[in-house]
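A lone chain, given as structure tokens: the form predicted on its own.
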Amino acid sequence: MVNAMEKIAVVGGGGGGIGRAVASRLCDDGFLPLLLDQNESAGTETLSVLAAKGRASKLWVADVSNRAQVREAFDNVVSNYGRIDLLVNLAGGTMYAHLIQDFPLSEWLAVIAVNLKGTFLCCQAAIPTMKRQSSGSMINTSSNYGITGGATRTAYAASKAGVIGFSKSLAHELAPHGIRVNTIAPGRTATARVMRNYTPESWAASEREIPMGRAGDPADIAEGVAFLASPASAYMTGQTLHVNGGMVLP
């Protein structure tokens, strides 16, 4: 069982550019994050960097649209810790962008998988634990284009549109158990995943895009989780909190 000073967060996406960040932040702040990710080499990376931080994390290595893989890492992080004290769901990404009407169906249902389904199983598997200790917070990754919308990018944009909405209404279930629901939604952010899709130049170009005049770093994000996991959001639920440079301004 986890020591009773330790504060338990299950950060899905943990091995990603973000997630390694999230996850590195949120020891600063007393908790010991477990990571869920697909990429077990990745999730490895951020094992080490948190055990570089005295943090003896674990990595569950699942699919988080797949609901045996995330029920069966669920349980075991509360057979093995006993509670969980924040659910970070970061797991997801673009993966596919068509027009429309070019759009196959199964891709288009893969974005959607990984980035809704994903975030309604692991918030499903998280709340009898939540609710049976009446406490506990859930932060769900929307995006800029869950507010813009974009070009070719339909699937993606109906996703993390669709995770806004989610959170809203899991926010008016959950708020009578103790439990908040708030979303993050990143800009433009310098991961390795999204600097592969830019030359140099047109790198540059896109930063002068942003109001503030450079792409978010992950460690920016990771501060706005940081913020609505502590005391300090404490009456905040259904929020979306958008770091993004100005990117954009709903």
Second form
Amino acid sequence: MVNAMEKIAVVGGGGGGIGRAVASRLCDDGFLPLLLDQNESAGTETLSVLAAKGRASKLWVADVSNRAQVREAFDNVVSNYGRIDLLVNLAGGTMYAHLIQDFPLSEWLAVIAVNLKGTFLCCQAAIPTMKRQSSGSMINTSSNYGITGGATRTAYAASKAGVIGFSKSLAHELAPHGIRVNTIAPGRTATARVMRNYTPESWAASEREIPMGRAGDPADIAEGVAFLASPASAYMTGQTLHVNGGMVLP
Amino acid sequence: MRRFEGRVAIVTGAGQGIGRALARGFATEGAALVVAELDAARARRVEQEIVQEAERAIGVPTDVSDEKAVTNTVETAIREFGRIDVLVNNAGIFPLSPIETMAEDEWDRVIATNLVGVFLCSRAVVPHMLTQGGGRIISLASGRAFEGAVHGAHYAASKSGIIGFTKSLALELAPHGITANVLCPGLTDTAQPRGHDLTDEEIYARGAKIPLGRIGQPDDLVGPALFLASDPARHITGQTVLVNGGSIMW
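Right, the form predicted on its own is done, so what does the form predicted in complex with its partner chain look like?
Zooming out: every chain and molecule, the one shown earlier first.
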């Protein structure tokens, strides 16, 4: 089952649009991407993309905000593959958007649970293995909204700004163990889930607002992740890489 | 095929330290190099280092704060190699003076080299990149842009200025497929800190306070520079990438 040449990557949210592009791109750099996703059919679709690239991957159907499910998946990864070289946390999204006076607490907490607590739980689950290896890399996902905020997105922006603060603290804690922690911050990205909120006209208009004149392709984000996962960024930790066509310049 | 085969890169301040490492890094990936360097002997030496590895390079003595010299360097690049795909603005100086005794001519010299030089070199390559339909401009700032520098007010001003300049440049050039980004090294094992009367022992001892446990080496900047200059980084512009072992997390 384990090819000694393959590095093991766990991709949380590997069934999503960006997750699929990231998993696919990581194959080119010698990773075997293993998938966590709560959506079984989306995760299975990514498995078939990876199979077409000759990678026998595996999907764990898990809610990243559920500690027991996360632990079970990571225990399973470690017992089957023996190591974790890379963790990419991509699960999450806007989920709910309301003006603050209309935002139900339950929905606000759900956004924080998946985007922020899910990142915490997955990182925590991977740490013992990476510490044992004295190596590893974690890449968490923020967003342009984590920098700028946005009306109706108090929960999402809080979670995504939170990911940056969390990742910096983790970078400090884990650097002595040879483990790097960085953050990728996509801007508006052309995934099916994002685009269904737009008409073709409003999508085109939104792309014109971006300095590069287009939304990001999931492959653009995947390239940023591949860089942060590679030895080319060996001296980078605690940093946030924005891949947004110039949409936000922190 | 190497990533920069058939491409042409200009690296300023390429006679030593980080600039030399970057020039050699691009050459290793197939780029023809213009080694732009104030000191003619150093320019020639790095040119020869690259040529001896069977790559193409030309050393061009260049004062980046001199408009005519910059024009000459860019014209030489076009004459010798026919195009300009990458500009790395690396040349810089870092003298130390307490603010109350900082001479106006020292202030002017730092701003002229570190900031006006970036403007002049960028301005000179842009017409060629526009004609070619794309290009990459990477400018070296510093952690000092974020933290300031005791007795280096001019240096910090110039390096912060590079970040503001680059964001504007990125916005202007985004519609034309030209990206502009900033790389910020931390303390790096070059002649620069030695010029501040730090002993080797003092310099290396600072590594203990850096999360990844060591000061930077010039080669640490090569992977990030090659990535930002590469095709896969086409959607990254106006960004500031810190390569510092986690000494400052941005």
